[in-house]
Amino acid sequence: MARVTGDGTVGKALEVLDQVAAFGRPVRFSELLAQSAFPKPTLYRFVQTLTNQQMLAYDPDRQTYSPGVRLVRLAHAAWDQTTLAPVARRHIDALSKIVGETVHLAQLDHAQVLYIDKRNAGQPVEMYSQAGKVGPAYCTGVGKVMLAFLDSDAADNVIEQQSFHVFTEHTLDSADALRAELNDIRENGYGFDREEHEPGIICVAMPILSDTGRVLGALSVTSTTSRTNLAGLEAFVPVLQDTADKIKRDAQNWSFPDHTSKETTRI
């Protein structure tokens, strides 16, 4: 069943469509209804002001609800104001051909990982990650290095969410390893994941910092253990660490919303 938040009417609103986006595919009412916390009258009158406001599409044929196009709009200038990746996307596509492997651009987005932008390897291989998608920090090379830089608070508050859900026999089940984890990286300025995530996806991740070491973002060269193995992606870490020096330098006038806190400051 679907939460009802403590922020009033625009906070349910936002609740609808979080649950309708959460399908991740056209939705009945009924399919709704069943999920929601609201009662009948509730749900319907706010899908009615949502899809009158374009902010839901509905679709008579088939009765079904999906986000509309007045959602699409915000959601682009969001991305394109909000996140690096206009900012870093000449950077991504030259690191890309150098390395011929899958490259990856995330944020942290509260205690997960968002991913804002991909390039897919000379052969592609199929795997969880696409701009877009959240995925756990406490897995994944990118989610790690980022929270080996954040400051004592903040990684503590990201870690005491994260679920230690075990994916793999790699994955890290707790939160003293992934502290032990995170110190390693804080020595060596970038980690790994060594199939985590995901059996055969092995990565290196590097943090994108400020010059006052806040944490932007991250990158990672990603490639399976059919192809590579970590040393060989270690090789990596030079090209990986001077591209995250040049997105730096082109984010210096770009206002970063930090997503670990309900600030938004510039770096």
Second form
2 protein chains.
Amino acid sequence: MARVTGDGTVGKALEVLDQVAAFGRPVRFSELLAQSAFPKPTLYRFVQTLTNQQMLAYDPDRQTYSPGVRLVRLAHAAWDQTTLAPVARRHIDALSKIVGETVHLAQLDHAQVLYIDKRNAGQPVEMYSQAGKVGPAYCTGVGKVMLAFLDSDAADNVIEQQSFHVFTEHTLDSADALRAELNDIRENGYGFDREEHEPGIICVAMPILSDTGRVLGALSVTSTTSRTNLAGLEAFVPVLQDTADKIKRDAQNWSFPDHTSKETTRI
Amino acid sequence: MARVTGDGTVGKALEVLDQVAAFGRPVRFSELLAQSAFPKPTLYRFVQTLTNQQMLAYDPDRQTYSPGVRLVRLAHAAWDQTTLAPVARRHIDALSKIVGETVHLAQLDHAQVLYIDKRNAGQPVEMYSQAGKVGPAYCTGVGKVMLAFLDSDAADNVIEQQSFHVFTEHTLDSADALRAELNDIRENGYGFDREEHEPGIICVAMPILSDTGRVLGALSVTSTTSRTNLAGLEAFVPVLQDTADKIKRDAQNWSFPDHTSKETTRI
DNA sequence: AAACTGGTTTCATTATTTGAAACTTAGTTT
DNA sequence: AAACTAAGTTTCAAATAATGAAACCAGTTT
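Could you give the coordinates for the form predicted together with the DNA, as opposed to the form predicted on its own above?
And the full complex, kicking off with our chain again.
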């Protein structure tokens, strides 16, 4: 019988790590145990191991576990090497200046949208508090445009995992409704969020596709129904397209500076 | 014979993850193999597992691995729940406004200094590019003040792992020199970086200690020898102390808002 | 003091990891 | 095109590590 987790011991340990992170607050061992599939000593050892490895942090005063600092270090590397953020940075700066609205850069993680960067028109950026956040794929602009351009196996797989929780009266509430919408998006090359996630919040979203057609990520410009409407947002499509093209191009040419002997450098 | 890694299979897998992250750029399997202690099939399986788990990302076009996006999501949770950043935010904002110099907030990760937040006097913040960076503990202000207040077993362990690479003519170049310095710091309650890491760069650093005496992190105010000197920086000690106390207090009272039914929320 | 709760350890059983060797591509060279 | 090479992948028996029922050890509560 195939295990849910797969990937042996390492997969199980990472499952525990996710479980802790999902709590959103420091948790006690017993709380984890209560909702864990693992027997007590097994879970105990995983938690011990992860704590040793600084993947979890243990607060002896409160006797709680939370995600460890080692993750912050690793994520810095991930953000820098794997995400579109470093290549896209200057392009979304420019985009946000032109459109004067909030701009998001996102990628897919499992079946969710992972926000990688954000420009809050005008405001200085508060990065870490935003990047790393996840959102639903089926009811966000960036989510839908990315789904629309996945190959159909991958798309099916992701669609299957959507919750179709109804946030507003415009939320797409079924796989069929979503598939229809994805067809439209494929036709147009871009998509909207029509107050599907939060009332009064609308956006235009544009996929970032590689030359070979792989989905690299997505961009969106967000606004409110009090300031504009879908037609108003649609006017941004050319500049969004242009920005997406530039990011695509840079992402493909990007080659990492070879700092072979990297002694730790000044922050 | 005790393994270096310890922590069984999970520890080994995480060692591989670190190895990939340390490269600072996408790497091929063969590059990893060349510098790995693991035999080919073992390393191969670890890389496979980690990729399945999205802890690594595989680029099929270039046939390279890099740290995966799952880390970004996990780190968001870590930054939010485990680090001092969210509690310290308003205090370091205030501090940076008062002193008008660059302010750092750091914690220890393994034997290194991990920068958690930063205020770049005046400039708008560019967070992600900075938070997550690591630096040496033996030649930075924040590193030394944290070491000084660790209990002696932990300190010994960390000191043992320092490279004592000589960056400038003022860099402490031995465990003995460092230990002497740590004694002074323990006496005073704060410490300096006397151009030990980079010529012309100096700082005052203050540990953030819990009521029970545990090291929670450290704060520093950084400047240049062209703008001020150690005596000038020492004038900031009272306000640094005050800020550290406030962060300590808030960290201890901090209780996480209980969003039990956390549907994904807007970014 | 007995019962309970939350956390930790033991140890024989079981399942997983391990790695030498063999194999498969894909790319070069003769 | 055959022979060589390098990089990546699979096999399989032996070695090792993970597993979890049960027992144990604090503190607390009844």
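Remember, predicted model here, so these are calculated numbers, not experimental data. Residue numbers count along the first chain shown, from 1. Definition used throughout: the rigid core is the maximal C-alpha set that superposes within 1.5 Å between two forms.
*Rigid core fit then P26 CA moved by 2 Å or more between these two forms*: Yes; that C-alpha moves by at least 2 Å between these two forms.
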